[in-house]
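Just one chain is shown here, as structure tokens, and it is the form predicted on its own.
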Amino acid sequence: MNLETIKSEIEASVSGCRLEIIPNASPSEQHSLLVDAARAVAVARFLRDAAHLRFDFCSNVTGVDWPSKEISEKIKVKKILDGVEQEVEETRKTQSLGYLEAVYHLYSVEKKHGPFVLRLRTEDRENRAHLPSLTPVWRSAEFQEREIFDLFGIHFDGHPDLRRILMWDEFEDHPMRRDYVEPNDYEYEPTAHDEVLQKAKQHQNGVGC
């Protein structure tokens, strides 16, 4: 199964989409292609419906975040130093910005054949983390985005139930974000033990509050 000739596939099939090969460096080399969010359900349907791929069971969907980060690179530049021009190495620093992303992981069941890595990214990680759900093509993604949307803050747009699945629906922040910052209420810890009961007690005795 070859992930550019199912690229090359998907591009003549989907007009407009624009797809991405992701490298995977790791020794299993599950290699995973990022499909844009205009496009996303027409890319998942040919996926599921194409005669030669029918990835028909998505297996697992997971969330990661990618949050904002400074870039620094080595260039160099032409400058005047004591009336010559000359060139020097500088620094620059650039700021790169930050997304979520969703990862379906698809089998054939018909085929026989997978995993096959499919991801969604949204355009930021605050006011547009909102990517298509891809329930309507896998009915097996609908708790999986669910879980997604409770613990990263993904807004799955036309999924049948988003809810969250994990926290109170009072609960403002996403637990599974690089930047989440637990709250400070040992007090109510049942099983305060070890490291939860040192926190406990500095709850009790204002420290960090």
Second form
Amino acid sequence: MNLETIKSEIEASVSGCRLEIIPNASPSEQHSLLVDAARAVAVARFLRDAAHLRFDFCSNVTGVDWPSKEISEKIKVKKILDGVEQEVEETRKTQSLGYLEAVYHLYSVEKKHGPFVLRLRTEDRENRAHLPSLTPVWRSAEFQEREIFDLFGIHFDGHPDLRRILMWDEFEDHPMRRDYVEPNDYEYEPTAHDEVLQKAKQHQNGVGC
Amino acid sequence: MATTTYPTAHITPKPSTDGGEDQFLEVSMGPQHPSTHGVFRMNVVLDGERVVKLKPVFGYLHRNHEKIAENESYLGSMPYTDRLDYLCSITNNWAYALAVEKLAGIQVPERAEYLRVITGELTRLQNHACLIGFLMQDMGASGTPLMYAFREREKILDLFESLTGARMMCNYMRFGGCRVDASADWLQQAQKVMEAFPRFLDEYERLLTENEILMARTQGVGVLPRELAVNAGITGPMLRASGINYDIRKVDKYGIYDRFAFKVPLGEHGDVYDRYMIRVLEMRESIRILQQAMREISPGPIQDPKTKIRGFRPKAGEAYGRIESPKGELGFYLISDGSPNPYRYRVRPPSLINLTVLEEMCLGQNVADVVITLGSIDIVLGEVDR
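Swap state to the form predicted together with the partner chain from the form predicted on its own:
What follows is the whole complex; the chain from before opens it.
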């Protein structure tokens, strides 16, 4: 079971599909395959149905949040200083675009192999956080994709029953995102800890924390 | 004399009137109901006694375990994993330790592996015994089977208490080993408990296996077909009751499970009775594993000396580790960015995923069978809701 060969097989049978192998540096050597969201369902069906692969068991589905990061790089710029052209080093800061990721761990009950790690990425973290649902392919993704929708805010198009699962229906934010801030709307039970007392004070004064 | 007015209370739910001739009744079963094994609710639509629709609702125990673990050191989450499936804290520890060991490439000394197998299989024994007790309780066999199971469980919990200091929240495993070594006395005591267990099983089986009421209530109830079981990611005794030979102890051979001779019991019909029977047979196989492990265990170190447990910082990367917990496949998915706490920490809870097919198993059944079908899945809400 070589990831490279599976990649070329998918390319051969699913037309117009962009794939990328994401290496994993840890000793577990569970490398993953990043699949272009537009063709994800076709790729999933191929992985499930191909006679020698038969990944019929989708074990684990989860989300990962990768917020936008500030990348600073040093570049050399030519500038005119005191009438003389000089080469000056400057740091340029760029924002990398953040995205959300859904990770699927696939096994084969029939062939007893695995795991095969499949990754899908959204375009951004706000308005275009959509991915195709793989629940029609593997039923086991039903609750887990609902959980990702609930906690990370990825919308799975084609999911039969996309509702919140762990948080209550009226809840608005997505608590597993890295930039999630706890709302200042619960009752504090002040204890002897300074941090809690300070928070309670802010809450009583109506200052957001 | 002043008249007291009482507010009108609707004790019986009203039938919905928009169904024309077919009047359906919507019932909310739970969340505070003894048969739901915790705080769990099912929105059931009934046509007379027959279930037409069923939607499980959970999240009442949600505390965002994953988020807490992401703000905690790797070791700091270890005691918290005890609280997932609070009946089987040792197997939870094992799954987490296994995932971290995969992430950082840690080797576990042989004695520690044996201790893991011994404590893990003892956990399986007490979980399955209690589950059967709970299932009988759901069926109306008040008291006796459950109390018999609890009596046996208490003996195993006493062993855990003397080994780890806690009956249920054991916090026993460490990355690359176990926290404390078992003394010769402890092993002797464990041997006694193990040798007495088959007698309890025989007694239990005499009481239950060929019991007419049990057979009438469970055979052909809550049937789960093979194809659906695999596609819906069902694992553990439930999957094997549907006749699929998939035991992670055999497939992955994690730890030292390749050294033991044991069988994987399989069901034929995938009904509640098969799920009961699979658990009885698995307990007998667990005893076989325990006998071999107790015989083969030899003195040695219990902790990998190269692993720094405090201030543990694995290199950037990711790993998914899974074990066959008593409830099914318990997995941990970790992403490290090289810092002292995990970037992403995910628990794959078998209880939650085994609930996916609850509606399919209950459709067309009587409402009383919903209770035993749910009981036969073996859920613990601490793990479902996390």
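Residue numbers count along the first chain shown, from 1. What we label the rigid core is the largest C-alpha set whose atoms superpose within 1.5 Å from one form to the other. Predicted model only: the values in this text are computed from it and were never measured.
Colleague: Does superposing the core leave E126 with a CA shift of 2 Å or more between the two forms?
Modeller: After core superposition, the displacement of the E126 C-alpha between the two forms stays below 2 Å, so no.
Colleague: For L81, state whether the C-alpha moves by 2 Å or more between the two forms after rigid core superposition.
Modeller: After core superposition, the displacement of the L81 C-alpha between the two forms reaches the 2 Å mark, so yes.
Colleague: Could you check, with the core superposed, whether the Cα atom of R92 shifts 2 Å or more between the two forms?
Modeller: Yes; R92 is a residue whose C-alpha shifts (by 2 Å or more) between the two forms when the cores are overlaid.
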